[in-house]
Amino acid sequence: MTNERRCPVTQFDHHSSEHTQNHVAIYRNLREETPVAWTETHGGYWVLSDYASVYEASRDDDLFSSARHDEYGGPGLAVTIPKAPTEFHIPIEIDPPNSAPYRKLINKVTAPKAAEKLEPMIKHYVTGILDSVIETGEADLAIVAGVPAMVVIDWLGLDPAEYQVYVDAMHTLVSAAPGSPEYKHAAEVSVPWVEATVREHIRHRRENPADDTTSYFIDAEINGEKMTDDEIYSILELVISGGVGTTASLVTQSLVWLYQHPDERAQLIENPSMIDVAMEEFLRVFSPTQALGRTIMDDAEFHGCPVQKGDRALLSWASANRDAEQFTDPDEVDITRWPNRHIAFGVGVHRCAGLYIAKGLAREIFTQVFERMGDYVVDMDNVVTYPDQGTNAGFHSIPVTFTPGERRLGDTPLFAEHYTKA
């Protein structure tokens, strides 16, 4: 189908029910007829599939703006389709150069040798959490999610113990369905909640710094100059939003389609040194972040399509990372794979910043999970896969069974050894 504006047109819709419970085929299909293709969906967007068109609109930031835009749509424009209410970005939603003193500082505190010295604390988390449940023989194995928040949370210095309304602000938000009563409660409760406690926690720190990422933003400068409670905000908005989610969504994946997978974690249980490239391939195949929005900033053609400004464009790392003309076999996942050259991450100025922490968290989990309870079977009738698939995917409850085994912290409170209050 066709029209004369748009070029091909689609009845895509990554939110739907539809896209949650096939989107693999649903992707694979846009892919081979229309890479590039307008929907009417959602106030209509183009949508990017194929690994071509994808890699070069992320690297083309003049045309393909990640910035807020309330001219064109508004107000408020953000890098999800549709806008979740969430607040302004800082960096993802600036553009270059302007984006560029943002992301040094981000760098300085997520760069590998920073993201190594948080292994003592992803330990401590890991470990205390399968602790909970270790001795019972049967747990949901999708406790080990809430893990990247609590390292997020106390890593800026907050409260990890309330890492559970976190987790509803933010994850909730791409993962239950626009609408829903949960989604409403995090839009409406939790996300309040979040802003209130995280702007008080920045004035908190103003007047008692810490040794925490928190206070490490307050004293860094742009240009010359402090940043402001605003900008710091938005920072760590970003940060707690990105290291709820995306982790969750790929250790969840990962390990139940071991369990479908017997002889490939058997592989990983006797050899722990092939974790890092498996787990380079559960990128590639579950994507994380499924896809994010763009606007577009001129008239122009882009792979055979007329874009005009002002449109709306999904990216689809997801999509592009099972794309056969840069993968073989694409829809196999291989756990030797290698080179591995996916874009779950990102491409261009706005690949996620936080990927090495992100990838401590799941080798650590990973580690742990087939050391304590490598032979837990999932209830596969009573799996809860995320309502909505359309940012982030993966399972909500992982009902498993294994063999009992002890807790390695002895009494030690799970939130004791790592949070102070100063």
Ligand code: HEM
The other form holds:
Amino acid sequence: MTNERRCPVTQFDHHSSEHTQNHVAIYRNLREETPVAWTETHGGYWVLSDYASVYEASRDDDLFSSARHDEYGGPGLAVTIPKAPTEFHIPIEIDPPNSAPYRKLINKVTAPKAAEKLEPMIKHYVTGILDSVIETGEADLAIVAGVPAMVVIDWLGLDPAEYQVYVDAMHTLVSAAPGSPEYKHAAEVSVPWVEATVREHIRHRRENPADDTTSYFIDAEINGEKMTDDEIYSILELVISGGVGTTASLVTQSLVWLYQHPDERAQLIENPSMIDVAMEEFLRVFSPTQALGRTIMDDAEFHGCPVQKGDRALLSWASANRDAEQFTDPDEVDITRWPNRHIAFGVGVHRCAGLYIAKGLAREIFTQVFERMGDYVVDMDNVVTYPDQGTNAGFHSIPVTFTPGERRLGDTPLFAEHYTKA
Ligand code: HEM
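Structure of the form predicted together with ligand HEM (previous: the form predicted on its own):
Full complex below, order starting with the chain above.
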């Protein structure tokens, strides 16, 4: 493959420290100058940055495949660039039409009504995590980032008290720089632990069904057949990896922004009914899942560029969400913006399966933080951002002080003790 066939060529690298510092400006420049461009980093890939190209590619599964093609770009997770060393994920690594029956099964437990049923559990964990700091008047507000993991783990029937290992495994792989010690620890220690634990849990649930989402998948059928342990594991691991880091990224970025914008924070505290519309705007501007990859399945011309079979492509939802062709004043955060056709949850057949759960989580976290520690003051000199913002953007640590309040859970423990170890 020669550069003559590429047009235009950039040195874009979404895992570089420059990108982490300046991704909004870098994407703006790309969108304006070269909305579809080739970059030579990470073995070479196309980067799609305007709304039109990202939207079109996301809906063209024949040309932009999400499936694993180990012969192109090496083995590993098909939807990250570079590919992450994880197991096969269902349904995100299957193209239509074969992805459809799996997606139908998942939708049943993530649809709006099903997500609503999770509200008491979400409320419990948000209440408990804030209880753990509320009397002290100081905290690391990033502790709320643990709630999505607790809920997803509990919902699957796993032990939520172990949520931190799942966060290390799943979130670190997309928030630490590939090759860094944290990334290596996640890949070599935490990910194998998660795999062993979840696989053991599936075996245990086959013998001891319970009222949890793992038992639901064990019972379910795809094309008239029960799923194998491998298939169920692929789904569970994807749900965990999709669930633990993304909502955490959304709420941490939004809470820091709201500290910096006290008028908007006061409006949301006074009018909690505005939270849902504001949340859509936070999804647009912060785009927790910044960008994911595809593999090109044919030689073709795409938006004036000669894409070739086997090329990899990065679709930046974060950049599309700031395209001036689509959004008025795209870099302004307008918490009343409506309509808001952001694509932070992706587009097409792989559009986020967990979006109603994500919104339920974020809504409860915002509501309780505003109610219980609404006057929080962030120590901006000591916030810690994710070291790598190429795939997920957000904060690892947000030191805050606030007026102390009262605990709400009383003697109810944060983690019930009924979880049966397989
Ligand atoms: C703010 C929070 C979230 C954001 C921004 C987000 C973003 C996304 C995006 C962009 C995709 C599309 C991937 C692609 O096209 O390659 C996706 C897929 C997915 N997400 Fe989410 N997600 C969030 C929360 C969640 C949660 C809480 C769960 C699980 C409980 C979840 C489960 C999934 C699954 C299973 C898929 C794959 C769907 C498929 O391939 O059909 N996500 N998500």
